[in-house]
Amino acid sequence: MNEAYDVVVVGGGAAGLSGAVTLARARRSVLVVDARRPRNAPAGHVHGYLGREGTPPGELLATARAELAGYGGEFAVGTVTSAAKDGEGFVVVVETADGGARELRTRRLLVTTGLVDELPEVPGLAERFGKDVLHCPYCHGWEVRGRRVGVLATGPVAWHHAELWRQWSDHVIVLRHGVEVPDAVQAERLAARGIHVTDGPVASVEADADHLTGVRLASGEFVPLDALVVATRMTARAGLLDSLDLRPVPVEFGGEVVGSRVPADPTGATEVPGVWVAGNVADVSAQVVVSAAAGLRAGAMINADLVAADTRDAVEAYRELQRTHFEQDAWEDRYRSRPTLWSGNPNPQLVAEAASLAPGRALDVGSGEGADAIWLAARGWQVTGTDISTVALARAAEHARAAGGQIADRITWSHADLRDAPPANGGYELVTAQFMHLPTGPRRAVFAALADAVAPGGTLLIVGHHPKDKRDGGGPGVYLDMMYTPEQVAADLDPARWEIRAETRARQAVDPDGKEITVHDAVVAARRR
C-alpha cells in the first residue's frame, strides 16, 4: 500500500472490483481493501451473469483481481476500520492482515462492503445456507427445479416467496414458523397454485452426507425436502460509515422490514461528498451482475467527479500562473535558478531573415542573455535589448563585453515591461520578438505595439512555437493557448500597410533528453510599406 490514492475501495466483491477496474482503466490510483468475507462464499456458482454463467464465485473474484492488477490497481487483504474527512478527501485507517495498521489518504471513497444475511435461529439452518438452504430463486431456482421445496415462513413475505418459487417446482410447501395463517384471499391463491401450508414451528434442519433431507417440526413430524427457502434479514455492512455520520435506513417489503441499506442516488453518490456506495450495501436485491454494473457506474461517476476537481484545480493554478508567471519576480527567479538559461546562440529564424538586411536601429524584445542582440551588433546594428529581468540583462551585458568593446558599444540594455511601457512609434528598422509567449490578449496588444515601433521600410520579425508540435504530442512547456500560428499573427497586420510573409518552418532541435527532434516555428516577417 502507498500513502495516498485517488480512490480507496472498501470491499473486494463484484461491485468493488468492477468499480476499481473502471477507475484503474481511467488511470486513477486505486486500492481495494477486502476483509475476505464474501456474502456468496457458501454458493457453488454464480448465475445470471451473462458470459459468466456457472462460474464459481472465488474464480470470478480471482479473475477480477488479476484484471485489476493488469491495469495497475492494488489489492490488499485487511479491514478499513475508520474514515474521516480530510479537506475534500479522507483519511482511512486500514487494519492489515498481519494485525498492523496503516493510515492512508484518499481523494474519494467507494464503499462496497455488502450485507450480512441474518438467519432465523433454527438448528442446522446456517450450516446448509448457500447449499440447499436458499434465498434467491434467480440464483438457485434452476438447480432445484422440480424438486421438493420448503419455504420457512417467518413473516408475511413468505407468501410472496411461495408463489415465486412455484415457478420452479410443483412441490412447494410453506412451513409456518411464527407467521399467522394466511387470510382467505392468500389461502385461495396458494390453493389455486397447489402450494401446501404446514403448521410449525420448525425445530431443526436435517441433512445426511452433506445433503438436505428435510426439516423436523416441533411436533416431531419430519417433512422431507430437497431445498429449503429462507427469508434472511439483509443488514448492510455499514459500520465504517458511522465515522462519517452516514447510517443505513430500513428496507421494507410488503410492509415488513427485511433489511437495511445505505441511501444513495442512482449513481451511488451518498449525502457525504466524496463517498459512493455500490452493490448490496446500497441495494439488498442486487445480484452479482447488478452489483458489478453498479460498481462500474459508481467508478465512472467518481472519475467524472475527480475530472471536475482536477479541472477546477488546473484552472486555479492556470490563473495563478497567468497572474505571476510573466511578472518580473518570476523571471528573476527563473534566471537565478540556473547559471545559463539559453544556448548562447542566436535564434535561427533571426539569422535567416536578418542576415541580408542593411544594418540600422534594431529592437530585440525579450533579449534574455543577449545572444540575438550580440549577433545583430556584430553585423553593425545599433541594438536596444529589452527584457523584464535585471538578472538576464546583467548576463547579457557581460556577454556583450566579452564579445568585444565595439560590439558592446552598439548595444543599449533596457529594463522594461512592454505591456506597460511600449517602445516609441517608428523608432526601429528592425523589431524582433523571438519566442515571446503571453496569454492571447496581452500578446496581441504587445505585438501591435511592436508593429507600431517599426519605421517605414523596416521589418517586423515575430517567431514563436507553433501549436502543431503541442497538438502532435511534443512541443515546449508552453500552454497551448499561449502558442500561435503565423496566420493568427498576420491577421492582426493591415495588408495595406505591410508586405507580409507568414510561414511555418521546420527545424532540427535537441530535446531535454538529448534526442534530436523536429520542431516547427511560426514565423511572420513583415516589411512596413
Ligand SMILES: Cc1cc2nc3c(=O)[nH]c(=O)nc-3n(C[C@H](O)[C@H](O)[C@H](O)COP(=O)(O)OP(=O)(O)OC[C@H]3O[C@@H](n4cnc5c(N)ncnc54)[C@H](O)[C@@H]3O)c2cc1C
Contents of the next structure:
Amino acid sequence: MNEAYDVVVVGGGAAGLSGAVTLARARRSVLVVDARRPRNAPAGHVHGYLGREGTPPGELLATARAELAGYGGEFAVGTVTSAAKDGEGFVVVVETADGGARELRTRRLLVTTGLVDELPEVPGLAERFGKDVLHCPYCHGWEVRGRRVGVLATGPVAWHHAELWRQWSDHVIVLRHGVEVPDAVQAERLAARGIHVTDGPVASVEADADHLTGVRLASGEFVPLDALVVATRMTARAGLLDSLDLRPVPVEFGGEVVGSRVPADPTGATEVPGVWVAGNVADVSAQVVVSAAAGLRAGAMINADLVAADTRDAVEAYRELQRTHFEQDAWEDRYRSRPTLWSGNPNPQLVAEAASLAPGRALDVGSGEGADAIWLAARGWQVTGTDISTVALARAAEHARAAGGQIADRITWSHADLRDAPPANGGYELVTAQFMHLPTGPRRAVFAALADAVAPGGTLLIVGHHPKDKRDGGGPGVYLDMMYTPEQVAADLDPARWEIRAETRARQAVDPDGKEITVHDAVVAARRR
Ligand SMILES: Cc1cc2nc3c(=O)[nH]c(=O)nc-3n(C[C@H](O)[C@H](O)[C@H](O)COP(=O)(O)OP(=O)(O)OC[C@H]3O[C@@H](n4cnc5c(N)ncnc54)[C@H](O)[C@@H]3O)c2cc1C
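Swap state to the form predicted in complex with the named molecule from the form predicted alone:
In what comes next, the whole complex appears, and the chain from above leads the way.
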C-alpha cells in the first residue's frame, strides 16, 4: 500500500473490483481494500452473469483481481474502519490483515461494502443459507425448479415471494412464521395458484449431511422440503460512513421495511462530495452483474470528477504561470537555479542566416548567457544584447570577457523588458530573437516592435519551437499555445515592406534524457526593403 491514491475503493466484491478496473484503466492510482466477505460467498455458483454463467463466486473475484493487477490497480486485504474529510479528499483508516492500522489519503472514495443478510432466527437455518436456504429466485430458482419449496413467512412480503417462486415450482408451501393468515383476496390468489399455507411457527430447519430435508413445526409436524425460501433483512454495511455523517435510509417493499441502503443519485454520487457508492450497499436488489455495472458507472463518474478537478487545477496553475513566468523574478530564479542554462553554442539558425551578412549593428533579443551575441561580435558586429534577467546579463558579460580579443568591447549589455521598453526604431541591421515564447498577444506586440527596430536593408530573424513537435508527441516544455509557425509570424509582416522567407527546418537535438531527437524550428528571415 502507498500512502496516497486517486481513489480508494472500500470493498472488493463485484461492484468494487469493477469500479477499480475502470479507474485503473483510466490511469488512476487505485487501491481496493477488502475484508473478503462477499455476500454470495456461501453459494457454489454465480448465476445470471452473462458470459460467466455458473462460475464459482471466488473464481469470478479472483479473475477480477488479476484483471485489476494487470492494469496497475492495487488490492489489499483489510477493513476500512473510518473515513474523514481531508481538504477535498479523505483520510481513510484501514485495519490491516495482520491487525495493524494504516492511514491512507485519497482524493475520492468509492464505497462498495455490500450488505449483511440478517436471517430469521431458526435453529439450523443459517448453516444452510446459500445452499438450500435461499433468498432469490433469479440466483437459485432454476436449480430447484419443480422441487418442494417452502416459503418461511416472517412478514407480508412472503405472499409476494410465494407467488414468485410458484413460477419455478408447482410445489410451493407457505410456512407461517409470525405472519397473520392471508386476507380473503390473498388467500384466493394463493389458492388459484395451488400454493398451500400451513400454520407455524417453524421450530427448526432439518438437514442430513449434505441436504435440507425439511422443517419441523412447533406443533411437531415435519414438512419435507428440498428448498426453503427466506426473506433476509438486507442491511447496508455502512458503518464506516458514520464519520462522514452519511447514513443509510430504510428500504421498503410492500409496506414492509426489508433493509437499508446508502442514498445516492443514479451514478452512485452521495450527498457527501467525493463519495460514491455502488452495488448492494446502495441497492439491495442489485445482483452481481448489476453491481459490477454500477461499479463501472461510478468509476467512470469518479474519473470524470477528477478530470474536472485536474483541469480546474491546471487552469489555475496556467494562469499563475502566465502571471509570473515571463516576469523578471521568474527568469532570475531560473538562471540562479543552475550554473549554466544553455549550451554556450550560438543558435544554429542564427549561424545559418547571419554567416553571410555584412556586419553592422545587431540587436540580440533575450541574449541569455551570451552565446549568440559573442558569436556575432566575433564576426565584427556591434551587438546590443538585451535580456530581462540581470543574472543572465552578468553571466553573458563574463563569457564575453573570457572570449578575449575585442569581443567584450563590441557588445553592450542592456537590461530591459521589451514589452515595456521597445528598441529604437530602425536602429539595427540585424534583429535576432531566438526561441522567444510568450502568450500570443504580447508576443505579436514584441515581434512588431522588433520589426520596427530593423533599419532599411536590414534583417529580422525570428526563430521558435514549431508547434508540430508538440503535436507529434514530443517537443520542449513550452505550452502549445505559446509556440508558433513561421507562417503565423510572417503573416504579421507587410510584404510591401519586407522580403520574407518563412520556413520550417528540421534539425537534430538531444532531449533531456540524452536521446537524439529531431526537432523543428519555425524560421522567419525577413529583409526590410
Ligand atoms: C447466498 C447468495 C447467493 C447469491 N447468488 C447470486 C447469483 O447467483 N447471482 C447473482 O447475480 N447474485 C447473487 N447473489 C447476490 C450477490 O451476492 C450480490 O449481488 C453481490 O455480492 C453484490 O456485490 P457487491 O460488490 O455490492 O457486494 P459484495 O459482493 O458483498 O462485496 C462487498 C465486499 O466488501 C467488503 N467489505 C465490507 N465492509 C468493508 C470494510 N469496511 N472494509 C473493507 N471491506 C469491506 C466485504 O467483505 C465484501 O468482500 C447472491 C447472494 C447471496 C446471499
